[in-house]
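The data below hold one chain only, encoded as structure tokens and taken in the form predicted on its own.
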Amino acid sequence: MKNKKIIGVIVAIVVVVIGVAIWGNQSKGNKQSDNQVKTVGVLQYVTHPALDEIYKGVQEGLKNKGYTEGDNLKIVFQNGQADQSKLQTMSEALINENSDVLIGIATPAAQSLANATSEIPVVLGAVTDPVGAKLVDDEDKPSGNVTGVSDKTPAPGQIDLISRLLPNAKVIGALYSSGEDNSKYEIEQLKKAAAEKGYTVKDYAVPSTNEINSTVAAMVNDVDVIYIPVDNTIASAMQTVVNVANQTKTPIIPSVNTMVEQGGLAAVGIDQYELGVKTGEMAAAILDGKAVKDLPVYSFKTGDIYINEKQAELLGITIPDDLKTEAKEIYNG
């Protein structure tokens, strides 16, 4: 009888030990699953300060939501350098990396990723017109595998800025790339806003950076101010635009804060870093299990004012004090 009791106790202890071991292994497995390294593939269209800032913001946005490189995150970065054939090859390479989420920085990169897969979630970083670019059918209700962040800027705000800074301006020269759908969309929005305020807008579309110098040299004789939308081709040659425009002291109103810093007079635009942060946070939400259909395309409701005071001095333009007060940032160097 005594032996039976001893045997019973031993059996009970063995059962407990086995149970604890099984529970420990399950917990360990769950913990490993929770800390599983996620892969994010990033395709950037071309190198220039605005898109570079977006990529930095993407990294910060992911980190804000608990995803850190070297810990639980692997970022595979590719830069197409404005070569469409490279974009296609790089898109396929990012898919072959078993990316959990793909991020396309600028419209051509996002389009390439979306064309390459209908299964892996694609997050747009800086796409002005997602519907027009055929990336989503409805910005509020994405139905496929694509959502993200739009960088569209408020055209009425740009016209208001021009009227406050350049009260004598009447003709606006719109400089943009003929190959970028996002630029065409923004120019159409600008024309509508300009017409309501009595401005004339003249188009100056260039097929590549090779024609920018000659185009700007011609347009400065016929316009009072140069307007540049969110355009990757023009942005990559911003210094050329500034150098030519400065010869006739023609002011430039871009749509991106980094282009103001490079020599634009002022802009009502979206902070590119903050845009990247929002893109990264949206990607993190998908990594956390949120469905694309539950993530509407995000658009900034208002833009911020950026002013280049040094450029204003060079052009002989006085910045109104109230505009300085409203500015998010004033560049002096």
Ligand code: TRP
The other form holds:
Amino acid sequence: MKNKKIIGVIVAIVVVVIGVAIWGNQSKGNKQSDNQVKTVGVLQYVTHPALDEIYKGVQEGLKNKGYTEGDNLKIVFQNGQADQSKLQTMSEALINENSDVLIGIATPAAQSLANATSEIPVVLGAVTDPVGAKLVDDEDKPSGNVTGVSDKTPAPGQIDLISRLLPNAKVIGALYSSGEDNSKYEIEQLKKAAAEKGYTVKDYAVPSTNEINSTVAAMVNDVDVIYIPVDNTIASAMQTVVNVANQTKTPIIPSVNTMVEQGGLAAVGIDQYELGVKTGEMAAAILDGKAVKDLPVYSFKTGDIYINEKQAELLGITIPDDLKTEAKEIYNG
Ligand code: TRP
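Let's see the other form, the form predicted in complex with the named molecule, since the form predicted on its own is already up.
Every component of the complex follows; first up is the chain already shown.
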């Protein structure tokens, strides 16, 4: 009788101890997931002002959606400096960091990440042509692990800008890198829009930044205006392009605000910081548990007008008042 009582007490104690242990473990698990720090791996292709702005925007976009660095977010950032083998090693390193989401800023970086993993979600930071770059099969319903933001800008708007600013221009020289999928797409679109309005487009494709100086020096003799798409190689050497083109007062029409700020005459384009914000917000949606297949690629419907007034003065060009009123930003510095 006494023994039975003791056994009963022991069993009760064991049950309680086991129960407490299980409950303790469970609540520890919950706590961990509440305070979990998410890791976002960012791979930027190269340093130029546009991509730097995009990265700043990415941080802001994540923050807007409740992911703050040092609190519940760790960002591991790598810059491939336009080097293919660096991009590859860095992609692998970001995967080894156990990143919850990867962000590729510019096409070559996104391609490198997508080649390295088919499991971790990859968010495109301003990739012009995700389908052409073989990153996404269907922009509306991505079937793989890749989605994100595209910075396609409607070419007819850019031709319209040229006709309003430079009514006498007939020959457009397209300056871009022969190795970038994003530029190929933009130049094709530009040629279609230009042909409709009776412009001639001449191609000046450079293999690398080394040829930019001589190419621009040659093209200014044959074209009325230089057009630059969202091309990373040219963006990395924008100052050279501006310096050479200014010698013959040849106007430059780029396709982003940052390149207007650096000495382009004017552009219809997307604010680079905004592109980054949108990218960061998409990455946050994935961290929140949203599936890639439910997140279509985001494209901006229209671009904004940016003008460099100081550059217009230097070129002896008068900016029409209506264009000034429409402009999102006018740079004077
Ligand atoms: N869209 C480019 C790409 O797909 C990257 C890019 C974003 C870019 N903004 C830019 C390139 C501005 C040149 C200038 O690779």
